[in-house]
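Consider the single chain below, provided in structure tokens and representing the form predicted on its own.
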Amino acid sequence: MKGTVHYEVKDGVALLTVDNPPVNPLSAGVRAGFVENITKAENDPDVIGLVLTGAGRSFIAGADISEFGTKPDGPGLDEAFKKLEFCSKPVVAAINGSALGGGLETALCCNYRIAGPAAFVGLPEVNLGLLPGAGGTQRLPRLVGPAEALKIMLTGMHVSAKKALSMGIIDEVSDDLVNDSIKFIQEKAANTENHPKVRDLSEKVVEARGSDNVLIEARAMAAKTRKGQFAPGKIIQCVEAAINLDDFDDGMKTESDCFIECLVNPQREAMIHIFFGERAASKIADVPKETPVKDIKKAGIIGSGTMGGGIAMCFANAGIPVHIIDQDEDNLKRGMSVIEKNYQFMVDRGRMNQEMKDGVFGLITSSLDYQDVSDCDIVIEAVYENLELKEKIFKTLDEVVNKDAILASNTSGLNVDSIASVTNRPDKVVGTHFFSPANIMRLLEVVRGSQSSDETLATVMSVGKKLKKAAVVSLNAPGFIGNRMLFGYTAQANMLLLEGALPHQVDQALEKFGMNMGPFRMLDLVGLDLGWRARKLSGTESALPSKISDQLCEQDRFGQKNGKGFYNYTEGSRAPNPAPENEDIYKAVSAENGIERREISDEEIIDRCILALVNEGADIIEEGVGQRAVDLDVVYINGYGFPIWRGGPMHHANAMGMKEVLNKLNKYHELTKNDTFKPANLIKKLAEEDGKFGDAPAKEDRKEKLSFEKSSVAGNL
């Protein structure tokens, strides 16, 4: 049985130690430990009490997920907490790092709980579709209140060992845990006659009983932060358990039923998918696990604009030093001064103190010197996106930026090799594709030149890590993985547009499917006039699925920028009010291109938008622009709103099932003629095997890089 707990015994104290590496799961071997090593200290007369403790840096850090759904060996769970909960002698929980999902619960069976100053806490299974399942919703409740416990597992937030003191998780905070958790066992063994058991706690959920106010607020936060989300609904019927139930064991029960329908709902193993997914974008299949990675200690940004700005503070948040170079004092001021307002918001919101914004806001300096980035180990230039200009900075940073810095460029789809060419160290030129805003989206692509060695990609996506992104390569190709596939799905909004669907149907068909925001208010967000102005500088005749974005724009209907696009905004308000004097447009547009409109579903909306991220996401794995099926998936979920709950497009590709994507997109490329649903061949032979996408390995001969140039998405970009 995997996992061990180790036992002795320190003046009188029965010392347990969970020993399961890295982050003590409580995998059979821990519960078998606990039933026997409980046993053997109550039956030890000389022992008077238990420490429990962790090895390493995690107390227990949850549950072993790779046990769902299997019969357990040993005992269960439920038969190693009724033995630590009614244990004859007093137990103390010795907290020494991380005790997340089934770690914090196994605390809550304790007696007391103690922990290192270091340590968090936290019930986080919300975030894979679950809930609490051995007593945390019933337990936390009884300790901290109803209102707080609910805030704790609906954000899956992690509670530092210092809140948890001042909410009453945790009884002390401690610099020698083991050794003062002995002391404390042994004066509670020889003063204390009855220790406490959360279990019998009543008084705050009692309090709690006859106000549907803690409930509604509960619910109104989860419909506001896990829109469509199963499990969240379940974690407040479980409270309320707690709250209205006088028999302890009754909502136990509740909580026990509550947790088998968030086991088998789809929704569990979709949100599991991406969470063990995203472990899996992080390693690159051809670059060796010992490849060495450099220290970055210092970085550089070129730009002081939105990206440029968001992104010296990801590193600022890390810890590391950043200097961010502009070529006008103004934008630089005025760029220095944003960072400013976003921490300043920060402290308004007691999300950090005035100490700490100090000392994160003191690691971004800035100048107008080039040479001041000399000494960075990595320098990201993050400027608009025009290749002439990124080529002429990336010149100037060779010249003058140490010879072992790594060079990347916060490109959203240029050529990274043709970037690259323009230096004497093209091994340490990357592709690293932020997000806006880059302080708060996850998402980070690293994209690899032809020529990008295996040292600059380790090192680039450990600094990913450390900057806490979901890292996920591309090869150097158009658009790369997230915006390639994006082409097609806006493409099929606007051509949906031209067959007779309206703005907010579209939104909203792919809203209640999910996704954050619809493609016509995310391109009111965006600009209407990006694409428009660019493609009146280059003399580009407007593409059929553009051609009512830039009649808007004729109008001078940009989107939110000017308060008139797809959508009319009040002054002050992102929220999107009807635009009916566009519908004119609409028509006229659809006459002039002989397109005659008609009723459109919300079921061939949301068909056709996701299949046609499903189809190019099926190019993009057989052509091994990215590496698996799986990292197309945290590409979307992290970067373009794409709902977590139903895993990804790949996934949700895979949950109907291949031999029904390829029939719909059979169906749909009789409907439109349009290459957009001509089936990929990876479709067509997974639904030949009954096969899925994730079926096939991570392409391991990477070295072979597709010409950027003659991509098969090259002139649709």
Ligand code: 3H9
Given for the second form:
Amino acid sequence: MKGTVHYEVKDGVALLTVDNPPVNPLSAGVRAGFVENITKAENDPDVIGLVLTGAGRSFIAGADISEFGTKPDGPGLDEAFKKLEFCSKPVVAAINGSALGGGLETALCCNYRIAGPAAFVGLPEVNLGLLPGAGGTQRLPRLVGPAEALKIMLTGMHVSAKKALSMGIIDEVSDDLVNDSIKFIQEKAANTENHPKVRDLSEKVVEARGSDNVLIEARAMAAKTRKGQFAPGKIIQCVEAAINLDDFDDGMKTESDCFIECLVNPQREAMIHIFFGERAASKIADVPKETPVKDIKKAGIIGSGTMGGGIAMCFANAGIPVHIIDQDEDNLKRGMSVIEKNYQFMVDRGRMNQEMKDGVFGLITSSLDYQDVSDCDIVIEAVYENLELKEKIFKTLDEVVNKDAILASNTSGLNVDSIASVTNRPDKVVGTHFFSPANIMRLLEVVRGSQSSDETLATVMSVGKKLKKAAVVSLNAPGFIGNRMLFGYTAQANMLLLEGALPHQVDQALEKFGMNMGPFRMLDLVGLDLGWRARKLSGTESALPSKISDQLCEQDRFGQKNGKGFYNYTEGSRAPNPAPENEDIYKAVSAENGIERREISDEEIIDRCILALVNEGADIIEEGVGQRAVDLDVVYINGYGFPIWRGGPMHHANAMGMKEVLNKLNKYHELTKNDTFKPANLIKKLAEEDGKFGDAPAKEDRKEKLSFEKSSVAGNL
Ligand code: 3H9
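Next, give the form predicted in complex with (S)-3-Hydroxyhexanoyl-CoA, keeping in mind that what was shown is the form predicted on its own.
To see the whole picture, the full complex is given below, headed by that same chain.
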């Protein structure tokens, strides 16, 4: 059985240490260790109390997530927790690190809780499509009141030891945790007769009875921040039971029923797929685990625009000093003032205090002189997309920046090898494609040049982790992973418009499917004129999907920026209003191109847009541009607003079944004659084998990279 609990007696106190590296989840061996060692402590006449702590950096990171969906060994969590809660001797939880999910629930079964200064607690089950199913929904509201408990459970937030103390989740904070906990329990055992149990506290839940305000607010919060998710409603139902049911055990019964409903819901599997997927994506198959990682003590950014400023904030937020260079003094001033305003906004919203703002903003410096980034360990170029300009900047950086430093480009589509070739350190050049706004969006596409060294890649992946990004590696091929998939998706949305759908119909269908924002709202947000101008400059005829956009631009409809695009906008509002005056344009462009408009169902809209992602994704995996299917899911969820509860496009295809995917691709290929739907070889193979993405073998030799120009999509993007 995985994991264990060590037992030793110190000065009449049994010290139980959970040991299940790296983060001590409650695997079968830990649950068995609880039952065995609590019994041992109860039976030992020399023991007067117990201290429960964790080995290493974590107290307990929750239930063992890998056990969900399997039949676990050993005693269940309910048996282990009963033993703990009804232990005949007092127990204090000595929370040394993260106490999350079942970890905090363990601590809530103890009589007392003391935490180390760097510890944190939380009930993040909602992020896995679950609810706290080991008493968390019943005990936390009793300790902190239903409103605070709901906030913690619906956000999945981490609560620092200091905050937990002020909320009453823990009793003390200590720098000498285990020794202080031993003294604490000795004192309690000697002087207190009845040791408190959270289950017996009823004041805060009874107080909330008779008014639905707390639950109404929670429902509104869930609707806004957890659209389409199943677990939040169940969490609220459990808290409602905690408020209204007199008997604690009746509330526990509601929790247990709701937990099972979440467990069997497909959203749980999809969200756990992403939890493990994000961790898998951070590992590069052919870069050995033991590859040394450079310590990044200072970062440099070239360009103080939206991207440069956002990236600088990421470093500062991670506590890494960062220096921004711009060639223009006014730009630099503007850029720094935008950063300052972003932080001030967070202070105004109560997300950070003035002291924290001064701390992080103080880590960001700026100047016009490249020499000022010469001592950086990594420099990220974030200027506009122009290969010549980027090459010029990299030449300068190569001359001035310390020769061991990594030079990275934030390009969203240019050839990283070309950029690397102008330097004398192509092994230290890599792409770091952040998504806008960089300080908020979690995705980081790491673009592997043909000469990027293992150390460079390992270092950049570890920087990604420090910046709290979901880092995914892509080979250096057109569009990398995300934009290459997006191309077919957006093209299909435009084709549907040409064939008879209207923008709001396409957007609504895809938003109902769960996409954060429909494609036409997105295009209006980005600005239609960017592509239009680029197409005009290139002098070539626009491809069919761009023709409506071009016509809108010809009529000065550029999107949100001038209040009219696919939709109309009133001043100061981002809310899209239908634009019936555009319908004549759609009809005219369809007619000019010989397309007969027809009624299009929501099902066809969803199928065509989502299958375009899936089919391109299959090629990306087969070509080795992305490492594995789940990497693509991580990209789409963190960078493109795909609903996490569907587990990403590739997981969604797995859930549909590969035969169904193939049938639909064939159907739409026949209907549209568009190669977007020509089934990828990998899909045909998997359909034949009744297989799934993820079952496909990873490429053995990932060093044999695809050339940028030879890719199947070169020229299409
Ligand atoms: C729950 O508790 C349900 C109960 O209410 C009711 C039950 C009836 N289990 O993230 P890291 C692995 S649900 C199994 O890179 P960090 C992780 O996959 C649970 N494995 O470290 C990785 O493996 P690998 C509620 C787990 O320091 C390794 O540990 N709890 C678990 O950056 C290191 O992870 C949560 O949702 C687990 N519970 O962050 C907390 N947790 O090395 C989930 C981690 O092979 N965990 N692993 O890739 C976390 O949030 C972070 O891991 C933590 C550490 C903050 C703890």
